[in-house]
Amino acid sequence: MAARVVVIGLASDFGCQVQMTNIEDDLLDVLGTIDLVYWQLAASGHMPEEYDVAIVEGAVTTDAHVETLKRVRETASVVIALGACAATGGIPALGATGDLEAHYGCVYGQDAAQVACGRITPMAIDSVIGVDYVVPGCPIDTEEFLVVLSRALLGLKSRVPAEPMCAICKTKENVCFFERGELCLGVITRTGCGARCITLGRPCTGCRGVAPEANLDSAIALLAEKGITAERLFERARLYNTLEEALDR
C-alpha cells in the first residue's frame, strides 16, 4: 500500500511548494510511488484524518498553526519540514524581533486587534512539535527534496550535511568572495546545495541555516582579515536565521 502523503502550508510565500511542481521528468515517478491524498497549494478540499507522511512549508505564526501541526504530528508517522521558513522560521521569523504589537499595527492599521487575532510570535514548527526530516532552503533544491521524500517513504535516517559550505564551493573552484571584500555566508551555512548561489556568481544569504559544526569564532576571525566585522555577518545571517541561538550574541 503506497504511503497517504498530505502537504500543508503555514506561513510562508508558498515558494517551496511551488519548486515542488518544477521536479518535471521525475513528478510523474514520485506521484507513483506515493498516494498523494492533499495538497494544500492544489486542492481545495479538506485534509483527511488518515495520512503516513505530512509535508509541512511556512513558519508557524498562529494558534491554528499550533493546533494544525499538533493533529499532524498525532496522525502522521512521518513529519518533514520543508524549506527555511518551516526549518528555521526563516523570513517570516524576522517579525519575531522588537515590538509585535507595532507590526501589526503598521500591516493591519487601526483594526489590527481584531484581524491580527491569533497572531503569535514567529517560530520554525520545531519548536513545537518534532520533525523527522528537513529539507532546508529558501526554496527548496528539488533534487535534494526527492532524496529525502526517498528516504522517508523508506524509513532511512535522515541525513542533513552538518558542514559549512566552504568545502563544496572550493571544489567547485569558485573565487572566494572574501578575496573581493564581499561578505559570504557560505562560511557559517549548512552544505548541500552544491553551492549553486556561489557557482552563479552570488554570494550565499546563508537561506539552509547554520551549520552545526560552523566555527563561528574562526569565521568571524577571518572576516576581520578581510575587513569584514562581525555585526555585518550577524546582520546578514539573520535573514533566515533570526532564532538560530549560535547568531545570540
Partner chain sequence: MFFRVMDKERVPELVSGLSESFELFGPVAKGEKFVLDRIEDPAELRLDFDTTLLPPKKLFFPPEDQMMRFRVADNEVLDDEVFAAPRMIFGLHPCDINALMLMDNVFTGDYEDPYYTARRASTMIVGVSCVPTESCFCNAWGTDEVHWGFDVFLTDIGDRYFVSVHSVKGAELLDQHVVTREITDEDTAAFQERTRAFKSSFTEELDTAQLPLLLDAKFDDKLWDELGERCLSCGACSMVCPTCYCFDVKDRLAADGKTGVRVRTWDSCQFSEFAEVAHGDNFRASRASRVKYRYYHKQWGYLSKFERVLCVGCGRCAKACLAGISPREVVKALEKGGEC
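Residue numbers count along the first chain shown, from 1. The structure displayed is predicted, hence computed values, not measured ones. The term rigid core refers to the maximal set of C-alpha atoms that superpose within 1.5 Å between the two forms. What changes on going to the form predicted in complex with the partner chain:
- The rigid-core alignment places the CA of residue 162 less than 2 Å apart between these two forms.
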The other form holds:
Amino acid sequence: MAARVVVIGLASDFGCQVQMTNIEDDLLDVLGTIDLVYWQLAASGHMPEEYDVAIVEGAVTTDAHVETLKRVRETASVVIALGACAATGGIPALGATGDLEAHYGCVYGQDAAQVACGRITPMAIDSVIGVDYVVPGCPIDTEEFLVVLSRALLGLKSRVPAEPMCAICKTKENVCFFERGELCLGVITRTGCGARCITLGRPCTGCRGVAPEANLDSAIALLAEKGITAERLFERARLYNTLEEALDR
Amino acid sequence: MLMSASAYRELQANPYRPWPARITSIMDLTEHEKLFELRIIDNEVREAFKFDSGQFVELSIFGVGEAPISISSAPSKQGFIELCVRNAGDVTGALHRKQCGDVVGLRGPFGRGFPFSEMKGHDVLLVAGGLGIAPLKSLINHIHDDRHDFGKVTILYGARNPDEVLFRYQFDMWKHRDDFDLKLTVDEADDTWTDGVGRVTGLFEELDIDPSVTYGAICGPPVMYRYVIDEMREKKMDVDKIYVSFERRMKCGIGKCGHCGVGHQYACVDGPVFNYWEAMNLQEAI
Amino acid sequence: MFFRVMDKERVPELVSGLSESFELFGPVAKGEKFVLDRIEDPAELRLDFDTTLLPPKKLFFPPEDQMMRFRVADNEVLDDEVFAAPRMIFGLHPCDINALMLMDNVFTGDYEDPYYTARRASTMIVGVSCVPTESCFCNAWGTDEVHWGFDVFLTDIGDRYFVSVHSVKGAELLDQHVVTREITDEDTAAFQERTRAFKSSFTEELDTAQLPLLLDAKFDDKLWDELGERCLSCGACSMVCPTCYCFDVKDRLAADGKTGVRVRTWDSCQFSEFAEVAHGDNFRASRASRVKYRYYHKQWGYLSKFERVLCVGCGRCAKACLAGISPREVVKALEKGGEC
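Next up, the form predicted in complex with the partner chain, please; the one we just looked at was the form predicted alone.
Below, the chain from earlier opens the complete complex, with every other chain and molecule after it.
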C-alpha cells in the first residue's frame, strides 16, 4: 500500500511547497508512488485523520502550530521538516531575538494585534516534536527533496550532510569568493545543494544551516586575515540561523 | 583453490557489477542478527566462487546500496554462502526486510582471509567478541570439516548477554564434544546462563596452550584486540602466528575507493585479516 | 621517441585539424583562472595557462559518474556500458600527466576499473611545457619532467615548440595536420637551455629525505593537532588534487522508484564519516587524524604499493585551502620539526 502523505505549512511563505510543484517532470512519477492525501497549498479541504508521512513546512510561531505539530507527531510515523523555516527556524526566527511584540508592531503597525493570536517566540519544528528527516535550504533543492522522500519511504536512515560546501563548489570549478575578498558562507554552511548560489555567481547566504562539521574557530581566524571580521560573518550567518547555538559567541 | 582476480575478470569484466544471488534460507539468530543463506544464480559463477575463511563479499541491494559482509559458512561447503548480518545500516536493514526467495546482488569474494593451509598441522586458539564470531565461524566450521588436520582447537567467545550469543544452537551441541574446547562468556548473565561470566580475556586464566604450535585468530569489536593480544603474548604466542580480522568502512572492496585505509594498507585487499606483526606496523590499527 | 620542431604560429591549424576527429579539450580562461574544457575555436586554447582549477582527472573519473542503471524489483543491472568517445586533451603540464599515471596504478591492477580505463584508452594527450609558479613544487618529486604518458609533448623554445613524439597515432596526426621540420643542433641546444632555465626557476628545493619513515616516527607529533585545529573539514584539497581518487557510491532512484542509477562521487578522507562503520565506530573521528591520514596515505600508503608518492607538486590543494594548509609546509615541518 502506498504511504499516505500530507504536506502542511506553518509560518512560511509556502515557497518550499511551491518548489515542490517545480519538480515538474518527475512530480507525476512521485505522486504515483505515494498517496498524497492532503497538500495544504493545493487543497481546500481538511487534514485527514490518518496518514503515514507528514511533510511540514514553516517555523513554529503560534500556540496553534504547537498543537498541530503534536497531533502530526501522534499520527504520522515519519515527519519530514521541509525547508529552512522548519529545519532551523529560518527567516521567521529573526523574530526570536529582541521584543517579539515590537517586531510585530514594526511590521504590521496598528493591525499587529490581529495578525496572529497565541503568538510565541519563533522556533524550528524540532523544538516541539521529534523530526525524522530534514530537507534544509531556502528554498529546498528539489533533487534533495526527492532523495530524502525516497529514503523516508524506503525506511532508510536520515543522512543530512555534515560538512561545509567547499568540496562540491570546487567540483563546479567556481572561483572562490574569498580570493576576491568577498565573504561567502559556504565555508561553514551545510553542503547538499550543489553550491547552487555560488555556481550562479552569488556568495552562499547560509540558508542550509551551519554545518555540524564546520570549524568556526578556524573560519573566524582565516577571515580575520582577509580583513573580514567575525561580526560580519555572524551578522550574515544569522539571517537564516538566528537560533543556531554555534553562532552564540 | 581460491577464485583469483584473473578468474574473476573472466567471469565478470566489470568488478563493480554484482552477481544476482537468491536468498535460500533466513534464520533469526538474535533480536538484531539473522543468518542468510545465498546462492549465486548463475551456475558457472556459483561453481567458480571459491573463497577462504575471513574473506568478505559486497552485498548489493539496488536502490539502497552495498555493504561489505564477511562470509560465515565454511569454504568446504560449496554452492552457497552464509552471511551473519546485524541490522545496523541501510543495506543490512533492507536485507533484514527481504524474504526467502528474494534476489540480491553479490560481489566477491574479496580480501585476504585466514591462512588455513598454514594453520594446518597446528593447534588453534580462536577468540571472538560479539559479531566478530561471523568470520570466525567460517574458520571454525572449516576446521571442523578438516578436524584430523588440526591439533588442539580452542574457541573463546564472549557476548554482552545470553540473548546476544550467536550460533548458540551450534555451540550448545559442540560443548559436549571433546575435540573442541569451547568456552563461552557473557558480560551480564541471566537465569538460563550456565557458562562463564565476564570479559573474554578472563577465559585465558585457565587456558593451557603450547605457544610453539598454536595459531591464534581474533575478531571482535575494535576495543577488544589490544586486550586479547596482550593475553596471547602473555602466553608467549608468536606475533606472526596471531591473526586479526578488521572491520572498516568499504565501498568498492577492490582497493579503489579508499575508505578502508588502515595505516598504509587497505583492509579490503591487504586484509581484512592481518597477522599481528603486520598489524603492529599499521598505524591506527589496534 | 623522436623529435620534430613546430612553429608556434602553427598551433591553431593543428588544433583545427584535430578538432575534426576528436572531442578536443584544453585549457581555456575562466575569469582570471583556467579550466579544462571543450575547444570549439582554436583561439580559446590558452597554452600560456598556469594551472587549471580542476585537474584532468575530471575527464577520466568525473566528480559524479554513473556506474550502472538498475531495476529495483528483481535487483537486476540494466546497463553498465561505458561510452567513451575519441577525445584529445591538448595542453597538459608534466605534473598532471604524471598524476594520471599515478591514478592508472589504482584503477588498473587486479581489478580493472572499466569506467576509468575506457576513457583513458580513448583519450590522446598532448603535453605542453610550463613555467613554475610560486606554488609549484613538482621538482620535489621529480614530476617536473615527464617521459611517457603522452602522445605528443610540446616544449616551448621561444618562437617554436620542440616536439617529442611518443605514439604512432601522435606521429600520424602531426603528419596529417601540421607542418613540422627536423630538429637541428640549434633546436636541441635551445631545448637543453630551456630545461636548465626551468630547473633553476623553482623557488625552493624541498627536503623530502626519509619522509615515509618520518611520518611513522612523528605519527603522534603535535603538528597534526595544530593542523587539525586549522582544517576546515571542507574537503576542497581532495577535490582539486590530481591524484586523490577516493570515491563514495550512491544509489539514486528515479522518481517512480522503479529504476535507478548507481553513481560514484568524489569523496574526501577529510569528511567525518569517511572511516565510520555502520554501527558507529569511527576510525578517524578527529580532524587531526584525518588531516594526518591524507599525508600518511599520499607519502607512505601509496608509496608502499607503487614506489611513488601520491603527489605531483601541482600546488592546487595549497591554493584551495582557505586555512592555508600546504603540503610544502607540512613536509618542511616534518623534516625540520616545529610548526607550519
